[in-house]
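Heads up, the chain below is alone and in the form predicted on its own; it's given as C-alpha cells.
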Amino acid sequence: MHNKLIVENLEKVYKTEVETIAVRDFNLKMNSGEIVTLAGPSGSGKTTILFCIASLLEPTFGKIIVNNKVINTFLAEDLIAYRRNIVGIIFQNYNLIEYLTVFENVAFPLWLAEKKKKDVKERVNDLLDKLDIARYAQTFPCFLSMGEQQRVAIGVALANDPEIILADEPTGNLDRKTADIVINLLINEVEESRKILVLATHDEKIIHDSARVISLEKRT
C-alpha cells in the first residue's frame, strides 16, 4: 500500500536580515486513518511543517508527496485545487471571517469550490449539527466563546471533506474540558471517515494520550 502522505527530507529556511532554519531533515509517512502529533515548544517548527504540507509555504528543500504526487512542484492552478479539496487546515488563531456568520464561514470553502446551493446548505447544516453549534448558524464569530470559534474553525476545515486535516495548536486557548471535546471531535472524524490528521501541539495531555508522537526541538 502506498503512503497517502510522505514528507521527505523537509527543510525550511527563512531568509530575512538573519537566516533562520525553522525545519531541517523532517520526515513523515502516513496512511488513511492515521494520526500524528507534532510536539515541541514554540519555535520548534511545528507550524512551518503544517504550512508546508498545506502548500501555504514552499519548502527550501525536500518533498511533500500526496497520493503519489509531489505537491511542491505543482503549478498554481493545481495548488489551488489541492488546497481546496485535499487539505483542511485549522489555524491557531481560528482565521474566521468576522463579517460572515457561522453558517457563511463554514459555507465559504464550498462557495469557492462552486458547489450547488442545495449541497452547500446540506453539508453546512450537517457539520454544524455534528459540531453542536447549529444554534449559532446566524451568529457572527465575535459573539462566540473561543471554544465555539474553534468548532467553527473545524467546520471550515472539514467543509470540503478533505483527505488530510492539519491542526495547529487547536487547544492552545481552551480550557481542559473544551480542549478534550475539540480533540475528540477530530479523532472521531479521522476514525469515521479514514482521514489523516497531523496535529501540532505543546499540550502535555494530548501528547501523553497520542499513539504516535514526533518530538521537535527549538532550533538555535
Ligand SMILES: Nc1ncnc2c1ncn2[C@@H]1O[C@H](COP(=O)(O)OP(=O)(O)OP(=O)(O)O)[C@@H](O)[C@H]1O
The other form holds:
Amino acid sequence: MHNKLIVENLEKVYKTEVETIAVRDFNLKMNSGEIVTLAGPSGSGKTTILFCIASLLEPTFGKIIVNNKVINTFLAEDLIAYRRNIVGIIFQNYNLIEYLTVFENVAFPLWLAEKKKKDVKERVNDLLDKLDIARYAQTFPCFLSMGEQQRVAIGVALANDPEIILADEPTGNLDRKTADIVINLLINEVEESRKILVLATHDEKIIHDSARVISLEKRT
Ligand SMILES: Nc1ncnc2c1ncn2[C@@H]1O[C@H](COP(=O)(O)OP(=O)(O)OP(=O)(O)O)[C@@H](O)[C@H]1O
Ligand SMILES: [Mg+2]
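Output the form predicted in complex with the ligand next; the form predicted on its own has already been displayed.
Below is the entire complex, every chain and molecule, led by the chain shown above.
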C-alpha cells in the first residue's frame, strides 16, 4: 500500500549572511486518517517542515511525495492546484487579510477555487458555526481576540476541505478550554473525513496526548 504523504530526507538550509541548517534528514510517512505531532524547541525547524510540505518553501534536498507525485518538482499550474485543493495550512501568525471580514477571509480560498456563490455561503457559515465564531461573520479580524483570530485562521485552512491539514501552533494563543475545543475539532476533521494532520506545537498536553510525536532538536 502506498503512503499518502511521504517526506524523504528533507533538508532545508537558509542561505542568508550565515547558513542556517533549519532541517536535516527529516523523514515522515503518513496515510489518510493519521495525525503526527512535531515537537521541539523554538528554532528546531517545525515551521520550515510545514512550509516545505505546503510547497511554500523549496527544500534544499529531499522529496515531498503526495499521492505518489513528487510535489517539489511540480510546475506552476500543478503547484497552484496542489496549494489550492490538497493542503490547508494554519499559520503560526494567522495571516488573515485585515481588510476582509471574517466571512470573507474564510470565503477567500473558495473564491480562488471559483466555487459557486451558494456553496461558498453554505460552507463558510457551516465552518463559522463549528468554530463558534458565527457572530463575528461581518467583523474585521483586528477587532477579535487572538483566540478568535486563531479560529478564523483554522476556518481559512479548512475551507477547501483539504486532504492534508498543516497546523502551526494552532493553540498558541488559546486558553486551555479553547485549545481543547480547537484540537478536538481538528481531530474530528481527521477522523470523520480521513484527512492527514501534521501539527507543530509546544503544548505539553497535546504532545502528551498524541499517539505519534516526532521530537526535533535545535541545530546550531
Ligand atoms: N527565512 C529565513 N531565513 C533565514 N533563517 C530562517 C528563516 N526562517 C527560519 N530560519 C531559521 O531556521 C531555523 C528554524 O526555524 P523555524 O521557524 O522552522 O523553527 P520553529 O521550530 O518553527 O520555531 P518556533 O517554535 O519558534 O516557531 C531557525 O534557526 C530560524 O532562525
Ligand atoms: Mg514555528
